[in-house]
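Take a look at this single chain, the form predicted alone, given in structure tokens.
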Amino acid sequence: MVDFFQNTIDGVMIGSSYGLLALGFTVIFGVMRRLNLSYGPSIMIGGYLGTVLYLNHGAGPLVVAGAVVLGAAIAGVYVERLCFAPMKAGAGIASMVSSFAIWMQLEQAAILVLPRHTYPFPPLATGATLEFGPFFVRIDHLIMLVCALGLAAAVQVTLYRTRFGLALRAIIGHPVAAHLVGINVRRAMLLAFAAASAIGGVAGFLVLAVDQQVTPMFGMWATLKGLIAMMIGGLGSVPGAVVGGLLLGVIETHSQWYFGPQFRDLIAYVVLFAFLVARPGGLFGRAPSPDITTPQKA
């Protein structure tokens, strides 16, 4: 039983990074009802910017963290301007395919800047782990969990307790009516994209600092983990994003312990498929509309 509870603790800690990634996906999907496949590569661009500062200028963790968040936000705005802003209503498939093309572009640009496969990244925290009887927790994992819960609370408050959040929810439900009452829809979407990418930057910095390395595969990994966690937790649900991430982490940890690392991702995908069949909207979300990528008739 000690191993079971320790694996569960480890899964929750690891899943907090998935929850952070899912938060950004939730903001973008909740506002635009479209999937941004360049979300992970945008975070990777921020990670590579922080790595350049760390390697070439000896930047400390705080400077690197700021660079990662800023770089991810700028890359997110770049994706929004190219793939989503020019698209009309009902062009969800076109914007998604365009974001995939930008994914390849960002990934290749990062490889040109740092051509080696692996580069070191400054650690988040050093020192002994915290022990609670027979159980232990890594300090950097605990910091990541606290950040995930804090950011989720901040996003929830922003969406439901501020005028900006009210404007975003109006755009979600009735974009034409939101425009008619004076809401700048394009500006609100741009800010939402930048905020979601910045959240992804926070997640990216924490994950990279825990792993203490960055690779070109990080963009694909971040996209997959964030998307799976969001789909399990609930489409468009902020609490669901965090819960989905934590649940995914626990599933992966136990799968690796009982069946070996080669079955970890397979079992996670099986669980995702089960959710898509039994609860298409996830734990806390609603099932997506079948005409989500087509314009609504008046």
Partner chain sequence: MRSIICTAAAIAMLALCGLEGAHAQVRAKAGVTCKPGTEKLQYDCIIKLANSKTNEPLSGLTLTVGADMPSMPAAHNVRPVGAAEDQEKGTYKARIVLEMYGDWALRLDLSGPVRDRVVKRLRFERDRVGETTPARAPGRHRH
Given for the second form:
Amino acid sequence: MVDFFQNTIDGVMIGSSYGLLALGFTVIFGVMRRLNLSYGPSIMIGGYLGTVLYLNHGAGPLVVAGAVVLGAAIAGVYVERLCFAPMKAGAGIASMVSSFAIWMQLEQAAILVLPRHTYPFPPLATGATLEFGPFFVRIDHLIMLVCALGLAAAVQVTLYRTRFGLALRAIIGHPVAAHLVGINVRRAMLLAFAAASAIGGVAGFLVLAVDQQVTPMFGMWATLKGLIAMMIGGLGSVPGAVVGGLLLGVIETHSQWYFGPQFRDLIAYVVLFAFLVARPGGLFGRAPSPDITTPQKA
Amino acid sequence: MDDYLIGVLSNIGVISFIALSAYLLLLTGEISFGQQAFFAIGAYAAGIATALWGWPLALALVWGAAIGGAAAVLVGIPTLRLHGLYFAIATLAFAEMVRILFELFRYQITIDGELVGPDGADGFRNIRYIFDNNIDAFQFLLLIYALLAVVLLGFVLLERSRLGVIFRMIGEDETLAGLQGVSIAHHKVLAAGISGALAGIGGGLYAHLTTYVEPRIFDVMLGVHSLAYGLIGGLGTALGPLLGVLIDIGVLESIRALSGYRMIIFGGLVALLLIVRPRGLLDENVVHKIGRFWRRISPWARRPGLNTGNRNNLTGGRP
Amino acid sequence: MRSIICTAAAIAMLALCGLEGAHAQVRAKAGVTCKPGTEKLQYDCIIKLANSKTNEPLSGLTLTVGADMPSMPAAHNVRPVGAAEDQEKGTYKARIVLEMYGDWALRLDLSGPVRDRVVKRLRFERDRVGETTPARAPGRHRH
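Same protein, different condition: the form predicted alone was shown, now please give the form predicted in complex with the partner chain.
Now the complete complex, all chains and molecules, led by this one.
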């Protein structure tokens, strides 16, 4: 029983990083209605920038964190300018494939700068733990959870309590009408994209600091985990992204504990598939049909 | 031809099969991130058939295609009502499940004092059919392209047939197609099955070409690549995905001098291309224009009748 | 139309059946050690070939060494290089140039008296060549 609760705690902690990744994804998908496959690799670029500063200039965790977030946001803006801004309505697949091409580009750029398979990444709180009776919680995990909940709240407040959020929701609801009432759609999209990538950067920094290593595979990992958590939680829902992430984390730790490491991902995918087939809207979604192959209908 | 060229051409041919399988689904309006699963299933099925059961290659390839197609139908049925991103992620989830299952899959028997067969994450070595039967690389290349030619011919016939029109109609507007009395479910499962079989043949050829497969060959990268080929080359004709493969593998070879930077250059080029031509180089409009030009200059081309006129309305002119 | 596709299919099947040939040959096994060469992405490999049943060294073969990257199937076509046999029987030396660091499957193609292919997986890094242990995926930490 202790194991069960400890696993659940670990799952929630690890899941908070998935939730953070899904949060950024949700903002991008919500605003663009398009899939940015380069989301993870953008974060990886931030991670590599932070690693370079750490290795060559001995930067501390705060500077590294800033560099990761900034790097991710810049890479995100680059992706938006190249793959999303110039695409016409109805070219959703082209945007997606284009973002995949940029993924290849970013990955090779990272390998050129740091060619080894893995590099060390500065730890946060060096894996210290807190004890609650029989249970342990890592401090860096706790920071991750707090960040996830805090950022989710911030995104929710921004969307529903600010003018910028109002503009974004107008764009989500009807981009053409939003343009007609004087909202600068292109600028809002760029801002949303940069903000989403920066949120991803926060997630990336925390995950890398917990792992204490960075690899070029991080990009694919981040895209996949963010995508799964977002789909389980429900497309376009901010609470859904966080809850989906936490649920994914709990499922993964339990399956790893009871069935072994290979079943960890297997069961996560089985759950995802089952969710999509039985309840495509996820936990919080309203099961709309955001068809990325056709332009948004009025 | 030297070995190197034969190797590159063989690779282009084999990858074309999975590109065509993703393209067929794109025609019906579905994005699949999971064609690599059927490629993997075909590769393992055909490899097991020749290496473990001693089947002839022809039978093994047919078997791989059949298993690939059957698996695709099995996935196609529960995912019928999913569209767009939902369908894409469902196929992705399935493909990753398949990949992980192959990491757990062990089936080895002793042949001539040696263990042969899939060994989990360590892969499936010694699919030695072409060595045991003295088939050289060039003969195998011819085999690949003979099969590819048959598949392309099939696509040409498909585009001219009622079935092809229905596929594109579903891709254009499913509801409208349904109103025309087309059985959507039936045709979507059919398209999924054919595309699974295509990927299965490709997988079988790949396994025998390299003599060695391992689960991580079949990860998301392969699936997204095969999807991208159709979009780079163009969605107007089955030659589009082939052109995409040729550009990716062929052109990359020719800019070998820049080997450290090639993905940077190539990725940028693809992104720029898609801005200018969001439905690829050979998109519907280009194909339509070429077709019209051909009909004008060719004395023995079919005159546009009721049938072809209809098709042009359906397939051309997407904005 | 249908007749055309049937004919084509028949031809393809015939081509397939024509590929049947002789059976049972000597099989090879190989030991490969590589170390980084003087230039970037260049590696010097020593390959020991032996009969997989009798362990006799396989001498006098033509050996070419190619490489594939399993994570990107068919995308990296490294031009195969010939390997020269050393004084020691069954020992061959080859210098390969890869396209990037990472896990590669070296493809050893044997021709001459023995025709076979042996595949070896190795991880090539800037300063060393080692086993292809899977990298720990992110987020797998327990305390």
